[in-house]
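Single chain ahead, by itself, as structure tokens, in the form predicted alone.
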Amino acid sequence: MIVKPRIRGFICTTAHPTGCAAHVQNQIDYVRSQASLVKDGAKRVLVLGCSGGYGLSSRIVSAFGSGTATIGVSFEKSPEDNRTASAGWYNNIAFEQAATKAGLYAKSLNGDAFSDAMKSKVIDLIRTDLGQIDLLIYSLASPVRQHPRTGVLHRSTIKPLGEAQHIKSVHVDRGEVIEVDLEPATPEETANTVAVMGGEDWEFWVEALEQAGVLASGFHTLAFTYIGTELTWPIYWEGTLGKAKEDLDRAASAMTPKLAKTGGEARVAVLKAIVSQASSAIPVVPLYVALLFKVMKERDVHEDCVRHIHRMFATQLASGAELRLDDVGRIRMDDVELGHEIQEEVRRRWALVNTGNLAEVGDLAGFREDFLKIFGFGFAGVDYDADVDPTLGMTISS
């Protein structure tokens, strides 16, 4: 079939197999172009949420930056003869193929990472193939979670807290700056969001791995978060999402004392804003990102996913690294984004931006390009008019 982007709302319902492979390879090429990371860091890594965004980049940097053995977990849609798989399905295959070619251990498991069944599968695989792991990257992004102990299906909600908000945003498809009214979340919606995106499942994973005896001495774990600025706080940090992210801080504080007994710890890493399926669906964020990217690119300090994660591994996860911590103990990788000059200029443009000048003061075109690349579209050297097999020649079971 000939695969073209088919966008519905905030998602693309198709993914290009060759384009996704190019996306993975481009990241691998970047990591290989950099100096090798320290050899005494983590050598056996588990990445939860490995198929895209920061999780995929973490797996690529681990493997191709320091020769790490990796296990990845994600929940992806498999292809059919007349329907493409999700982008992450193709990303995982491309990564495994590249890792195998390079002589690196890499295995991916597809399924519900929130479930006890998946935890058991991962533990069995670690025992059989690696013995133990040194690092767990927690990068899950899901709108729903079925609680493994209560059976309750929780759904997250992106809403402000306390009172309704009237805020500026952008209609990405039409390129129009708009204003939207957002109603506040109920206590139940907030609790559900924390249940999906908070730290409980992270704790469940570390607890299960520890009880199974597959955590190496000095084991570290890292969960990713985003804080942003006062421009996004009403819908993000001061909204339901922020409550969930605060729960990651709680989880890190709860786990660290026990891990410290063997030289380990749990930390939250605050990363920079990127274009992702999740961020595209959050009001305000696409407009903020479009302005931010324009400002950072003009100053030649913009980082895409893999560059940002590579800097994190090189400066914050290396043995003996001097950590850039805030007063809560989070690793701050958003230091460039939150630089005074960057934010002053973003705020200035925020006050001025409208539909007429959006292309001048913001980078909506770059936002759109990054969004399409998530699904394998827009890569040089890929023939998007060619007939491709969405199954990659694999036998797909029902």
Ligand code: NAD
Contents of the next structure:
Amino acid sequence: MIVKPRIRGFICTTAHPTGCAAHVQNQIDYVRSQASLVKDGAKRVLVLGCSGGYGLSSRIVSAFGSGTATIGVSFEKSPEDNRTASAGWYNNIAFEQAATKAGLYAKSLNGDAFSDAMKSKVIDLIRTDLGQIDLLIYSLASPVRQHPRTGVLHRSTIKPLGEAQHIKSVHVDRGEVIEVDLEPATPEETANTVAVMGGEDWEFWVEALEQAGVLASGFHTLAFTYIGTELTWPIYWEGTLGKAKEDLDRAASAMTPKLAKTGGEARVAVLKAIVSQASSAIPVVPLYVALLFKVMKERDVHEDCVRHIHRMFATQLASGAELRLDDVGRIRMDDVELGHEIQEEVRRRWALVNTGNLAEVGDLAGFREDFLKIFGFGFAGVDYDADVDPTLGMTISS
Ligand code: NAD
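I have the form predicted alone already, so could you send the form predicted in complex with the named molecule?
The complete assembly is shown below, putting the previous chain first.
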């Protein structure tokens, strides 16, 4: 079939197999073009949420930056004869093929990471193939979680807390700056969001791995958060998602004393805003990102997903690294985004941006380009008019 982007709101319902492979390969090429990361870092890494965004880049940087064996878990749609898979399904295959070719161990499991069944599967795989793991990257972004102990299906909500907010945003398809009204979340909606995106499942994973005896001495674990600035606080840090992210901080503090007994720790890393499937769904964020990208690109300090994660591994996860921590003990990778001069300029543009000047003061084109790339569209060298087999020649069992 000929695969073209089919966009519905903040999701693209098609993904290009060859384009997704190019996306993965470009990231690998970037990592290979950099100096190799310290050889004494983690050698066996488990990445939860490995198929896209920050999780995929973490897996690529671990594997191709320091020769790490990786197990990845994600929840992706497999293809059918007349329907493409989700992008992450193709990304996993492209990653595994490239890793295997490079002589690196890589296995990807597809299914619900919140379930006990997936935890058991991963533990069995670690026991059989790796013995133990040194690092767990927790990079899940999901709208729902079925609680493994109560069976309750929790749905997350992206809403402010307390008062309704009237705030600037952008209609990405139409390229129009709009004003949106965001109703505040109920306490129940907030609790559900914490249940999905908070730290409980991260703790369940570490507990399960620890009880199974598959954590190496000195085991570390890292989860990702976003804090941003007052422009995004109403919808993010001071909203339902912020409450969930605060719960990651709680979980890190609860886990670290236990892990410290073997020289390990649990930390939260604050990452910069990028375009991902998860972040495109958050109101206000696309407008903020469009302005931020323009300002950062003009100053030549823009980082895409893989460059950002590479800097995190190189400067914060290497052994002996001097950690850039905040008062809660989080690793701050958002230092460049939050730089005084950058934020001052973003704030100035935020006040004056409208539909007429958006292309001049913001980088909506860059936002759209990155959005399409997530689904494998827009890569040089990929023939988008060519017939491709969405199943990649595989027999797909449901
Ligand atoms: P993403 O949408 O690109 O990736 C999410 C991953 O989670 C995918 O691999 C998906 O398959 C997996 N997943 C979702 N539900 C799952 C389930 N039930 N079982 C197994 N896998 C599941 O997301 P992202 O933007 O890379 O976000 C990853 C983390 O980084 C999140 O914690 C997010 O809050 C954080 N973060 C993102 C940004 C940003 O700008 N995108 C900034 C800072 C921090």
